[in-house]
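Next up is one chain by itself, shown in structure tokens, the form predicted on its own.
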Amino acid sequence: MSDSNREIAEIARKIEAILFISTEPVKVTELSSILSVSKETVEEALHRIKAHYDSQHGFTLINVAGGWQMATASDLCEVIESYNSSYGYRLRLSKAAMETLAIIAYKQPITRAEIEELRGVRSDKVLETLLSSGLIRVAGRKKGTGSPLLYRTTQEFLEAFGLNSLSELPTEEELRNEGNIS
């Protein structure tokens, strides 16, 4: 093994340890700074780790919410869902909460009144639930009469739905083609 390969292997081990203990996605710039190596070196190490896990293990690395995080392999979703339904934690949202969350995700920043106008029902309790779960946050106030609060999604929202950014949300056309909206 060349000195360069040994160096990348050692950096990969350190990155793997950091990602294993991290509860949130870790950015390449953070890893680069912590390890005092270039971003390119970090990216090469991440791709080696990902290739290793993808070929032989129940884990993988995913690029989510602007950073890298260890996750279970996607082909094992059935066994994980079975475990979660029997023993684990599962994010459970009502239809009203999912509807409100979708409106916020696509229309953010948005006020409660705008949400209620789209839904046709009061949404204060649903907003409280989404705020307490960390899926949305208050993003300031809208200028104008009464200065109502503005809501937007959080990094926890991206993580919960396996998204790297909001641009990965399906478009209206994609949803129509899937038969999810009319």
Contents of the next structure:
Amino acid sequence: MSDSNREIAEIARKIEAILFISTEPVKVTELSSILSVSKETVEEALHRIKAHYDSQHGFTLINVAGGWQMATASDLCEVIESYNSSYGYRLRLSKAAMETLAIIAYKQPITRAEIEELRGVRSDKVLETLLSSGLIRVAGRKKGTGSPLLYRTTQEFLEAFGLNSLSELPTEEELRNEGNIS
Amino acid sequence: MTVKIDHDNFYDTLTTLVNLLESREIEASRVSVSEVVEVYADYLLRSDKMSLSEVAEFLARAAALILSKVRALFPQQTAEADEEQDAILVERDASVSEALYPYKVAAIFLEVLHYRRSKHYTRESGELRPFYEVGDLYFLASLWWNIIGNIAAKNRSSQQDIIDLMTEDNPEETIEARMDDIKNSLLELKEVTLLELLSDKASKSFVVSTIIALLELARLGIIYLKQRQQFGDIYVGLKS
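Previous: the form predicted on its own; requested now: the form predicted in complex with the partner chain:
After this comes the whole thing, all chains and molecules, with the earlier chain placed first.
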């Protein structure tokens, strides 16, 4: 093994240890600062770990909310649920909530009135659901009559949908060009 | 739970309370609306005059407060309960504007993403999401130490180093000292302008501490603040 390979392997071991204990995604910049190595080295080590896990382990690395996190392999979800039924509980969102969430994701920061104008129906209850599930947050007030509250998506939103950042969502143009939806 | 309402600044305090409720930083079910109304009635009795817009402002804020409380007292909204709004949505599907179309596609896209993500399980922290309650000093203190601990861990320094760094220039002391300076200046000069008070040392923190000190002195009834012409300088003097 070359010196460079040996160095990456050692960095990978350290990253593995950090990710093992972390309960939330860890950013590449954070790992790079903790381990005093370049971001490129961290990224190379992360890809090596992921490739290794994916080939022969029950877990993998996922790239969500701007960071990396250890997760169980997707094909093993039923095993996890039968081991502990509490893991079977997942956030369930109605069609209305999902639609409202999509509007907020694309139009943030946005007020309730603006959401209702787009949807054509009242959305207060749906906003309550999204707020209490932590997927959206109040992000100040809009200047103007009544100073209405503005809503934004949260870090939890990115984590819950496996997104690394909002830029991973298709553009509005791409969505418009999609086929008819049922 | 105790909510301290400052009588001299009733509307700002009520607005803050409503904002805290709306942003879920305190639980609406724990706020006594009747107590807030009683305090307002007391405030009304004490004030010499009351404009119609001030009463309207209070009614709007009180309505928001009651709405938050009613929502908090009813069972939490579930995904099933949202179906009601879905039903209306389906009825209106035919007339859904073109503008909504991309977001309906985006909702389906999100659903697929969520399904894929839900196949992966990650380590859970077991910590509950932060819960804030007005006057809950224990909770605020715990939150404070958590923040200090996290900063210390990130900077690889001790908690005491972080506290020393944060309290190096205690803003309260600065403002108190600035209040004394302003009072001393006014004893000598009787009246000064805001520009004179800010001259020479117009650093950001100096301006901030001067403004806060002036507001505090005015609130305590020690000084007056007058602007004799629109956009003109502000005159500061000791109240007789």
